[in-house]
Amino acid sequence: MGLVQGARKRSPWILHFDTGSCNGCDLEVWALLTPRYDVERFGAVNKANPKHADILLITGPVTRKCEDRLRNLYEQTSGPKLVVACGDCASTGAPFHNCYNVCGGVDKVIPVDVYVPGCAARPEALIDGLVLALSLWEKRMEEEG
C-alpha cells in the first residue's frame, strides 16, 4: 500500500532536534506543521518524546556539547527508526564543520538515512526528505512484519 493510498497500522511519529543550529531549518521544520503545509496529511505526527518516536528530523550541526544528548535520542528511539538530517548543517556541518566545538554533520554521531540539502532547507525539500523517509520506515516496517 502506498503512503497516502492505503492504511497503515500506524502512523510514524516524528521528533525534531536541534544540535546546535541558528535556527533557519527549525523554524522551516515548524513550518511543516502549519495549515500551507501540513505535513500530518501524509500520516505523521509530531511528538515530543524519543520513546513514541520512528523518526528523527535533526537540525544543525552536531556540537561538543550536543553529541552525548542526540546520541541518547537516537539510543532511546525504539525500532525501525529512521533519520533525517535537514539541511546542509545536519547533513555536513558546513560552514561550522572546521570550528572548535562541531562534531561534524549527524552522520558523525549517529546514521543519517535521508539527508536534505539547503540553507536554510525549503519547506518542500523537507517534505520530500520526509517523504522519502515514510517510504523507507514503511517498508521497515514491512520487514519487521
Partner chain sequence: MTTEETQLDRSAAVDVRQRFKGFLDAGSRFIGLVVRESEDGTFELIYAFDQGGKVADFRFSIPLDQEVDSVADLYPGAMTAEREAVDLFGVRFKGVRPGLFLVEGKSPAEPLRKGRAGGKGGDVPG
Contents of the next structure:
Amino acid sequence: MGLVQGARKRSPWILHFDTGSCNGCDLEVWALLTPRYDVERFGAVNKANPKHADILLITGPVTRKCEDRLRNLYEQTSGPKLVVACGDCASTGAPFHNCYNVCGGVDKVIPVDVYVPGCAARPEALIDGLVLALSLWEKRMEEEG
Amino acid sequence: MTSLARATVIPFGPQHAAFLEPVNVRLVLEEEKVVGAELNQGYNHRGMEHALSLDYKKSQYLCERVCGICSYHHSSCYCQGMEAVYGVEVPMRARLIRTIMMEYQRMTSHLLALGHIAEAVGYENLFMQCFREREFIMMLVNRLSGNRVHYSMNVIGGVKRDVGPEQAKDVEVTMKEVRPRLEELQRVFRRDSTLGKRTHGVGRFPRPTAESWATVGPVSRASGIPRDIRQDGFAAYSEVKFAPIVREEGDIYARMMVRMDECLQSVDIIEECLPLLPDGPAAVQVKGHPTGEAFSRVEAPRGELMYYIRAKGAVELDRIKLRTPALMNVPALLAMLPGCQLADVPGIVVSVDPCICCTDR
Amino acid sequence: MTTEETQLDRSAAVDVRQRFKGFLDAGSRFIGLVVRESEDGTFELIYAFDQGGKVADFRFSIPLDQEVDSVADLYPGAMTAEREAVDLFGVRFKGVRPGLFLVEGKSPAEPLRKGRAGGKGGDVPG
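In place of the form predicted alone, the structure of the form predicted in complex with its partner chain is requested.
In what comes next, the whole complex appears, and the chain from above leads the way.
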C-alpha cells in the first residue's frame, strides 16, 4: 500500500444525507460523531460537501422529492466511494415501502455497499457497518491502484 | 433600482452542514442582508396520514415512526386519541409512566436542539458537551424501554412495559447524577460571552408576530406567550405542579434558554412523578372496533401536537390528521429571516428546532 | 344532496372568513385545518381552535369543486394548513397554489382522496 493510500485509509470522510427518514437513524448517526461513540478515532469527519466525502451514510426511505438529490450527491462524490444504508428504512424501505410518495430503499436509486439493520440502527451497529465499509474501501482502492 | 439589481439568490439545503434534515430555504440577499426568504419543503413527505389510517392497531407501531425525536409523544398522542374514541379511562400508573417517558424525550430533544444551535453558531465544543449529557438520558431510556429511539411502550389503553421498583430506583439515581451536569450546561449557555454575541437580539420574533403565525411551544414561549398544553393536564400533568417557562426577548438566546430551563424542569417533573407511582395495572383492555371522533393534544418538545382521529368501526380509520408543532414553527422562519445577516441564517433556522419529518410527514 | 344544502354550503365557503375572524376576536388560537372526504362525495372542512384549553371547531361540507375563501391574509399561520389541503386533497382555496409536499409528475396527485393513493402503504409486520 502506498503512502497516499495509507493516508486516505485513515481519513474516511463522511457525508450524511437524510432521504426521508424519521430522524431516529439520523440522531444515531450524529451520536456517532459525539464523545460517547466518537468515530473520529477512525479518522471519520462529517463533511457536508460531497466532493470531500468518501463514505455516504444514507438514512431513511427515498422519497420522490429526494430521489434526484440523492442521485446527484452520489454522482458528485469522487471515487472510490462507498454507500452505507443506515437502518431498516434505508435498506428496504421497511414500514414505508408501500407508501405513495416513497421509492423504496436506497438501493432502488443508487448502488449500496453496506446495509445496517435496525429501527433505529444502534450506534454500535453503525460503527460495525462503518468498519466493514472501511475494509471494502481498502479493497476497492487496491483494485483501482 | 440599483439595490434590486444586486439582489442575489442563495439556496440553503436540502443537503447542508447546518441541517440535520432536508429542507430548502431560498434566500434573497442584498449584499449580506437577507431581504426575502422562501421555504421549499416536502423532501420528507412519505404519506403518513394515509399509512396511519390503514390499520389502527398497526398504527400504534407506525405512529412512532412519524418522527424519531418526539416518537413517544406521537404514540402517546395517538393512544390518547384512540382511548378517547373508545371512551376508556387509563390507569393512573400508565399515565404517570407516560409522563415520565415524555419528559425524558423532551430532555433528549431539547439537548439535541441546544447542541444543534451551538454547532450552528460555531461552538462545536458545546455541541459535544450537549450530546455527552444527552447520552446519559439515552442510556437510561434504553434501560427502561429496551430501545434508544422508538420506545414502543404505549398501547391503546395504557403502557405495555411497566417500570419496576429497581427501574424506579435507577431513574432516581440517574436524575440525581444528571441534574448537576445540566446545571453546569445551563451556566455555560447563560453566561458564555461568545455564544451571547451570536444569539442576543438575533432572529427577532416579537409577540404579535408570534401570535399571528400561530407558533407553539418553546418558540412562542420565548416570545412571551405563556402557553403550555401541559397545563391542561393530559396524561398525569394535572398531578404535578409546574409553571411554563416564558421569556420576553424573542431572539435566539431566549429560544435557547427556554429549552435549557425546560430540561431542568423536566428533571423536577420526573422527580415529582416517581413517588406518585401507584400499584395496580398499567393498562386496560379495549375491545372491538371503535366508532367516533376525537381531538387529542400533547405538548411535544417542539410544542402542541394534535391528532384528529375519526374511526368508523372498522380496522381502517376514516381519517387521521396530524397537526405537528413544526408545521407551525417552520413557516414562521419567513417572518424571522428578512433583515438578518447571511451568517446568522443557520442559527436562526436551527433555533426554531425544525423537525422536517414532522413538518412533511 | 339536495340543491338547498348545496346552496347553504356555498355560502358557508364564502362565510369562512367571517367565522374565522369571529373565533380569533374571541381570543381563540388557530390549531389546524382538518379536511376529510365524506362518503357522499363532499369535503368536510374542520377549523380547529384552542379556546381556553379546550378544542373548539367550526365545520362545514362543500361540493368537491367548490372554491373556498382563503384566510391566510388574515392569519399567516393558516397558510401552510391551506396549502396542505390543496396538495393532499385538491380543495380549491382562492389564490393558494399547490406544490407544498408533492412533486408534480412523480407523486400521485391528491393522494388522500378516496382510492387515490395506490399501494397499501405503511405495511407493518404483525
